[in-house]
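Taking the form predicted on its own, here's one chain by itself in structure tokens.
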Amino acid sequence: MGKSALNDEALEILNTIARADILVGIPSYNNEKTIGHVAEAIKLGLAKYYPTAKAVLFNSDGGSDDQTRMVFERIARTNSYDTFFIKEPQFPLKTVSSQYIGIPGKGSAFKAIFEAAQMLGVKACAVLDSDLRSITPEWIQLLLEPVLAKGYGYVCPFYRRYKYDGTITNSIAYPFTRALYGRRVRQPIGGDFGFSGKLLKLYLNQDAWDTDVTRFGIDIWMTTTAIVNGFKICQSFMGAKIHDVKDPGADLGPMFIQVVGTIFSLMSTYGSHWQKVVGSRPTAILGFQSETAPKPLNVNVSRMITKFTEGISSHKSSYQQIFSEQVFTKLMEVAEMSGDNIDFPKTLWAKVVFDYAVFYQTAQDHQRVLQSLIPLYYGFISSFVHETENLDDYQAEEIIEELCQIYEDSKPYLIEQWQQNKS
């Protein structure tokens, strides 16, 4: 587990609390505008659904220089139960807000939350993003009850999302995880999860806390680790996810590299497992599924196409190294034909990702390799936008499911390339 992510202030408070049944954590960094809403929903959800439980609400902060922690503490102290027709819980909610210790990032924030949960011996733990706008008190039951009442070890969210929200999930994380590990988990990097105490112990015992797992790689690492280690997994229907979203054509920052890098790194860790997996099976979806309307997202396609064409030109020599001859030839054909719209075949995209996954294993500069994948990602997403621009969210979801099946059907190609690379 290495060095603790809990500082002395947090340890002192947790030692005073001593024991708890439930812990809910919120990782944060400069979220003063939204964390109050999230904390209020969690507080009300715990009182409504777990009125006799000893519960803790933990804000694991990354050193915010705004009012994030003060807003959290103010909401935590406010008694608003009667306003929402909810009785006060039998045991007053305990709250902790502290700055975690470690590499700056979401994963380090999670580590502090997990350590706190283990220290208190909780039966179930949940984490929720600090920028949620659509959270309701019911989300707390949806993430915790499968663990407490049904014996699940890991609970993933199942959202209704706008067709262009979550494009890294839709084009890589979901289809790749499904093809490799054989489980259809729609939001493997969803941000809001529930856990059993047993799974938290496994996470903390893993030697991964000085990697990109400590940053944006944490979600996909948690999902993959739970699948491979045989934990009972479900998805809970949370309705629409409304949060701080970005145009997929905007600068991706470190997120793309950390998420995709973690996915590729885990392939080596679990190589003997995923090569034996054939096909995929559904994952149970719990909760009442209702019609919801996700918030639309504007997409700048022309900017993505420009980044694609510029990337093809500047990374062409790298692509010749990374891709098989067949894939490289087809990619150049796509580039030559691209104008206002790109037609990037799904089968080609799956092989592009697979070739990158294999090349990554022996590459010296992982960041540079993944940087060269980003223009191709822009090309594929612009093609997806063109294909689905006149489709509603449900019809676009069918296109994503088609892509997932192509990933699965192309898996023999990945295994062949993988084994050639290892020999």
Second form
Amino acid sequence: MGKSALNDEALEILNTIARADILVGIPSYNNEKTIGHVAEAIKLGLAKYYPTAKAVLFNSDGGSDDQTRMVFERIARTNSYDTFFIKEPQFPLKTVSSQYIGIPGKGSAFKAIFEAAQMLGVKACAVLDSDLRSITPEWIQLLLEPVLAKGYGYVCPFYRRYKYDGTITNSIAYPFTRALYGRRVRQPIGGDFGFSGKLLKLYLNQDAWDTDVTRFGIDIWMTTTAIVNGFKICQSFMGAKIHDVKDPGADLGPMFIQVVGTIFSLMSTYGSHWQKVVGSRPTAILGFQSETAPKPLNVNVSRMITKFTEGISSHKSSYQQIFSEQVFTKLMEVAEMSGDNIDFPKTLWAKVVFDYAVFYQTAQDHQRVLQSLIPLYYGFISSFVHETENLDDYQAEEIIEELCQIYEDSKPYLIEQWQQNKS
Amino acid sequence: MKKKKILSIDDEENIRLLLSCELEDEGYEVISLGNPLQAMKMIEDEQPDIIILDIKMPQLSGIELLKMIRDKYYDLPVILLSAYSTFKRDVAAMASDYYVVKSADLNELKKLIKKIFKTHL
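Hand over the structure of the form predicted in complex with the partner chain; the form predicted on its own is what we had up.
Then the entire complex follows, led off by the chain already shown.
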């Protein structure tokens, strides 16, 4: 487990609390505008659905230089139950806001949350992003109840998202994880999860806390670890996810590298597992399903196409090294034809990802390798936007399903490349 | 080798007959049920390897039944059948292994059944 992510102040408070049934954690970094709403929803949800439980709300902060922690503490400690027609819980909610110790990042924040939950011996734990705007008190029940009442080990969120929100999920994290490990978890990096005390213990015992897992890799690492270790998984329907969305053509570089790097690294850890997996199985979706309209997001396609074409010329020699001749030739054809209406075939994209996954295993400079994949990702996303521009979110979902099938059907190619690389 | 058992749940008798004939020809044991309200009991008694489930049934919709099945049987394969492709818009349908639009040509369904039996997690 390594060095603790909890500081002395947090340890002292947790020692005073001693035991709890439930812990809900919020990682944060400069989220003063949104954390109050998240903390309020959690506080109300805990009182409404778990009025007799001993509950702890834990804010794990990365050293915010704004008012994040103050806002959290003020909201979490305000008695607002009556305003929302909710009875005060039997045991007053305990709140902790603490700056975690370790590499700055979401994973380190989660580690502190996990350690706190383990110290308190909780039965169930949930984590929720601090930039959520669509969270309601019901989300708490949706993430915790499958663990507490139905024996699930891991609960993933199932959101309605705008067709261009979550492009890393849609193009790699979901289809690749599904093809590798055989479980269809639609939001494997959804950010909001519930899990059992048993899974929590497993997470803390893993030797991964000094990798990209400490940053944005944490979500995919949690999901993959739960799947591979045979925990019973479900998805809870949370409605629409409204949060601080980003244009996929901007700012996603570090997240892309950390998420994809973690997926590739885990392939080595679980190589003997995923090579035996054929096909995929669905995952139950719990919760009341209603029509919700996610917030549209503007996408700058021309910027992505420019990044794609610039990347093709600057990384051409790397691509020749990474790809088979067939994949390289096809990629160059796509690049030559890429105007505003780029057509990046899904079968080619799956092979691009597979070839990268294999090359990554023996590469010296992982960061550089992943950096060179980003332009191709922009190329594929531009093509996806072009293909789906006149489709609604449901129809776009069918295109993603088609991509998933292609990943699954192309898996023998991955296994062949993987085994050749190992021999 | 023991035959794989398929439970077909559909309120239309002609569909049940069609599925039985065609799938028995493929070497499966097929049991049929017209009333979805009896499904949970039948699953418990018969322990099928796959369920083929109609969506639009008067007593209980296939989607509702799917939720009940998933709640009790974590990994039991279910294929949804419907005459209307619009059911794909119901996210609950994603908890099935596959969904197929009803047609007299059962090749797609047969392929998916084979695929499920080949699936190894």
